[in-house]
Every structure is written in structure tokens, then in C-alpha cells.
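Read the single chain below, which is given as C-alpha cells and is the form predicted on its own.
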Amino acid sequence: MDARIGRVALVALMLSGSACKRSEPSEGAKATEGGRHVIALLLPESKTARYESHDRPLFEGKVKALCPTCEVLYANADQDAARQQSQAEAALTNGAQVLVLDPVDSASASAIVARAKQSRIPVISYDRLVMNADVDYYISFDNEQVGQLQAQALVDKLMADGRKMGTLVAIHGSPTDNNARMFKAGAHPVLETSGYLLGAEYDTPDWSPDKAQQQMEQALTALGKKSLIGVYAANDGTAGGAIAAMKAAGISPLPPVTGQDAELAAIQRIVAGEQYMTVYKAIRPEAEAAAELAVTLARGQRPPPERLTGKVNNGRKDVASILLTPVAVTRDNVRDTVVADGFWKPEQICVGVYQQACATARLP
């Protein structure tokens, strides 16, 4: 922040490259004098498929529908907090009037918020809450409820299967992601009072499926295969890593495994019986609510109070928030949730080896 000459050079370089990618404004925006509004969308990573396949296009589409003279500056940090800070600087230099920020690191991203505030630019904390910062608004899901849903679904499944004793493994999310902390806070009370032994648990740096696979391998080595009856995995990527480790170890049938984000690969695993459940967070209303709020702020207006559904404390303030409701998805309700909403189509799910499994699950 103090090496200004070097940073200006860096910003110029990044603007000519991939730091902030412009969504082309409409012809109306190009023709309008003085009506240009600029909104920055800063997403954290691409290992979780949702950001590029859903969040970005849904956000950009809603902005264009609401505001033909609005321009979106887009950047994905690929799990690099320093890169995200540079991307935010580039966006501000390029005229961003609002930052929609999904932080790589919920703590260090407070510097991005502080920099925006120096320029009197409002910040919407999107999906993940920036901690100890003067964030203007927060849009996400009830993330403790997400963890509770996952853990309760796992425990209920084990009880329904008559598994009264056994060992669980918990694979949590990234230690730099405040959402991961909230998922864990929601899951732990359920797991700890379930009567099952929590034999091993891990935090997964960067939400990396490869690291989750290594952690599951370590757990199997330490605990053995026979006692394992279930895996709490915080998202679909870590679930995929855990499942890969168990399959490589010859575990069959696989124990119930949780997940989150309703990724296509996870829905296919659920249909095939390899993953028990995922948490579906309907991204369309989340992304579109963020777009509506960003457009309102870019126009210098305030959102109507009734649009805000609560407040969440980030260590510095109670942040006015829009909190949406997550949904547990198993093979029994895939058709009535992610397919009914058009999140994934049957022709996307039911390909190759999944065709027969789809027929069993009444898809299409």
C-alpha cells in the first residue's frame, strides 16, 4: 500500500492483462454520456465450480437487465489473497463505484474494505463475510444452518441404517474462510451429541480436493477401515477427495458422505449412490440479490429496509444482511430441487455411466 509508484505500474499491467475482466457494456451504455456506472465483482477462486459457472453469469446478467448503462469489472483471485487485493486496487483505479467482494481470506480482506472506504466506495460482502471491517452489506446463506443441515443429515442417515456405533471423520473447509468456521460451528454440536465417535477431523487449506483426499488417507491409516461409518465433508470438492481416497482403499459400499454447493459432479455421485447428500444454496437468488443491491448503490440510492432480513456481526459491527435458506439434497429430492430450479438439467447429469442411476432416481 505504501509503494505507490510500483503499485500504479502493477495496476496498469494488471488492467492490460487478466486482473479485472470487463463485461462488455450494452450499446445503450456506450451511447450514454455521464450515465456510466461501474461495479466490481471480485470472486475468490475457481476450484469450487459454482463461481464461474453460476455466480458470475447470474450476477452479470441481472446487472445488465437492471441497468443497461452499468459495466461490470470482473476478477477471480484463484485463491490468492494478495492477488485479490491487487485486483481490488485495479478495480478502484478503473472507476468502480461499488465492490462486490467474496474474500479469499476473510481476515486480510479487511484491507480491501479499508482501501475502498478511503475512496468512499461501498462494499458488499458476498457469500463470505469480511471480518473486522466496515462492510456495508452482507449477502449469503445462514452458514451455521448449513453445517447443522449437513451434520444432521449424516446422523439421521446412520440412525435410519441402524448404525448405532462407529467412527466419523470430519473434513472441514479452509481455515482462512469465515464461512468454513461457521459451517463447523453449526456441525459440531450435532456431531458431538450424536453418540458416534469423531475419530479425526481436519481443516482443508484452500478447500483443495487433493488435500482432502490426503487427509482422508491419513484418517484411514490412523483409524482403519472397519470402524468408519460416515464422513462429514464441508463441501462437494472435499467430499470428492474423501470419496476418491476411500475408493482407492477398496472401501465398498461407501459410507454416507456429506457435501455442499450442489456441484454437477456431486449431484452425479449422489444419483449413483457414492455421496449421500449436498447442501443446495440456490445461487440465482443470492447472485441476483447482490446485483440488485450493487445497482442500487451505484446509482447513489439505499436499499429498502424490508429487503434486508437481518444483521450479522463481523467483529467490528452488525452488518445489515440478506440471508437466504439452504436446502439439503439427497437422491430422493434431486428432481424436486436442483433439477426443478434449472440449476442442472437432466441431460447434464445423466451422461455416460450415470444414465442407469438416473433412471433409478427418476431422472429425467
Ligand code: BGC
Given for the second form:
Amino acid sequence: MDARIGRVALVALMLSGSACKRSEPSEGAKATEGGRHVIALLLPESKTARYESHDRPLFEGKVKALCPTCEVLYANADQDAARQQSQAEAALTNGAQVLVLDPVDSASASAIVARAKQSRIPVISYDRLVMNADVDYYISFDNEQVGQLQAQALVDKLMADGRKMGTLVAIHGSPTDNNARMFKAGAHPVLETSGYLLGAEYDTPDWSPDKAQQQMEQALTALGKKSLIGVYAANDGTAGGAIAAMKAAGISPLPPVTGQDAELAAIQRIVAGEQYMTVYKAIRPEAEAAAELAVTLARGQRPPPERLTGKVNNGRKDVASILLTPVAVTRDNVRDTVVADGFWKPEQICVGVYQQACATARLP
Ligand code: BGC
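Right, the form predicted on its own is done; let's see the coordinates for the form predicted together with the ligand.
Below: every chain and molecule of the assembly, starting with the one above.
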């Protein structure tokens, strides 16, 4: 009874994001009392909407459906790598038999993996790859393709609009996120060979929309408003920041802006013509694949090899991976992608000021 209270209190601490005391290694992969299975889901931040609106509920729902006796210990690190480390330690102390880890910092999270491996606990790298670490599995999208889709959509739109020359600004993601590096690697070759000038580019610490807004303000001061013809923004949060800065500077009409995640606010901006495109990454197959794999591992089983379709090298090993395919979304295909998939319903998109614009996207 006492132990249970202690455990609940510790979980409450984890959920509040507070640091937990370091403790002795947990029992490792041994079954917990009463045949329960414990899975930790550690997500990186909450300023980007996807984690709380999709990843977490879809993951938890799938675990529950597959394994009624499984328990998910959830923690969000709110962009703080040290906090994520404490959350991981707390999860291990609380008997987690698998870590599903979406790292704040793809490099320093190798310490979390090492700590889990000391206790013989498998680690699934979720969405972002932990570098130079002995992770067991990786589930994500083809992230270079994400960057390529964004940049190509921007360049194609500018050409279709008859833009012969002009300046682009690129707002990339967090320098500690390996995905941000991959989006950039996919986007750069397209932007560099486009014939347009890449006037300024920035990494955005923590993927923070506020910082993206400040960077866009700096770009406008440095380059002037006139030559700007397009903005490569690596996700919808940074796109929102860039758009806010351009609106505050009185830029109208807005140039095409890219994004990623198909966040509700971005889909509304796309419908209203404020953002040109986003990249839709269907989170259901990603979160559910992670849940399936986590349940299999928590039960001490091995996943069927045909489920793992690829390998990605993280500097230490070729990690068995599941890589999903991203899709570019503009106003023309909102209906056939995010709406057809049930990712957002027309009644969620077409509210208030967006009601009228929805007709142009063949919604509802
Ligand atoms: C994810 C994106 C997300 C970004 C910010 C990336 O690692 O793949 O979907 O927008 O992090 O959290």
C-alpha cells in the first residue's frame, strides 16, 4: 500500500515535470507485480500542438486496446533536455519496461538510452532519432522527404506565379533536433538550385514560434520587405511566427509560406490563404506502430521482422526502423487528405472567420 502511494506520488511528480531524485537501477525487463506491463512515453514539448492533440491520445488509446493490463507513464519535457532525463529516470524507477522516447536533444538523449540499457530496458526512438546510442527501434517519417516536399512546393508555387527572381527566407527547426537537420538537408538542394536568392536563414531554438517571429522581424529589417517573395518555414509553429511578423510589418498580400504538421491553426490559415502549404504526417500510423511495438516489447516478445521495413544509421548502429510517407497539403487537397483521413473534421476547421473561406477548399 505504502509503495503504491509512493509510486503514485512519483508519477505525479513526473507529470508535473519536476525533477526526480536519482535512484537505484530498476528491475529491468522483469515482469512487474501482478503481471502488469509498464510503458513510458516521453514526448519533447507542448508548444507544437501535435504531441498533446494527437501523439499522446493515439498512443495511449492503442496501448489500451491491445493490452488492457498495460499502463502508460506519460511525461512531456516542455523543451527541457535535463527535465526529460529526470522524467526518464523516474519512469525507470517506476518500473517502465520499455521507453518510447521522442528526444528534446537528439545528442544528449544518448545518456537516457545508456541508462535504460543498464537496466536492460529497450528504447524505441519515436519520431526523432537519438544519435550515437544503442536504441532498439526507430519509428518516424522520411524526414528528408519532408524538407524536399516543402521546398519544392514553395519553388513550384513561385514559378507558377511567374516570379522570375526574388529573395527567400528560411526558418529552420531546433538545432538540437536531428529531424530539423534532415528537413534542412531535404530543403537546401531545392532552394539552392531554384534561381531565387536565399537571403537569410535561421535555426529556431526549441522550435519556438515566438523566436521564429523575432527571426522573421530581423530578416525583414535586414533585407527589406520589397524583395521578399517566399518563406520556407520548417513547421506550422514557425510558420505562424513568421506570418505574425509579416502581418505586423504590414505585408499584404503575404508571400507563400510553408509548414509541417497539419496543425488545426495552419489548416485554417491555408484555407484562408495566409499559409501556402503544410506537410501532413499521419500521426495515427506513427503513434499506433509505436504502441504496438511497445506492447510487444513490454510482454518480452520480439516484433515480427516484416513490420520493420528499413534501417537508419544513427552514428552507432543501423537501427531497425519503420518510416512513413509524408504528404504535401495545399488548399486544393485539404479535403482529400487531412479531412478524408479524419485528422480534422470540417466542423473543426470551418469555424468563425474561416467559415466563408472553407467553400474555396470544397469544405465542408
Ligand atoms: C517533428 C515535427 C515537429 C517538430 C517540433 C520535429 O521533430 O517531426 O513534427 O513540428 O519536431 O516539435
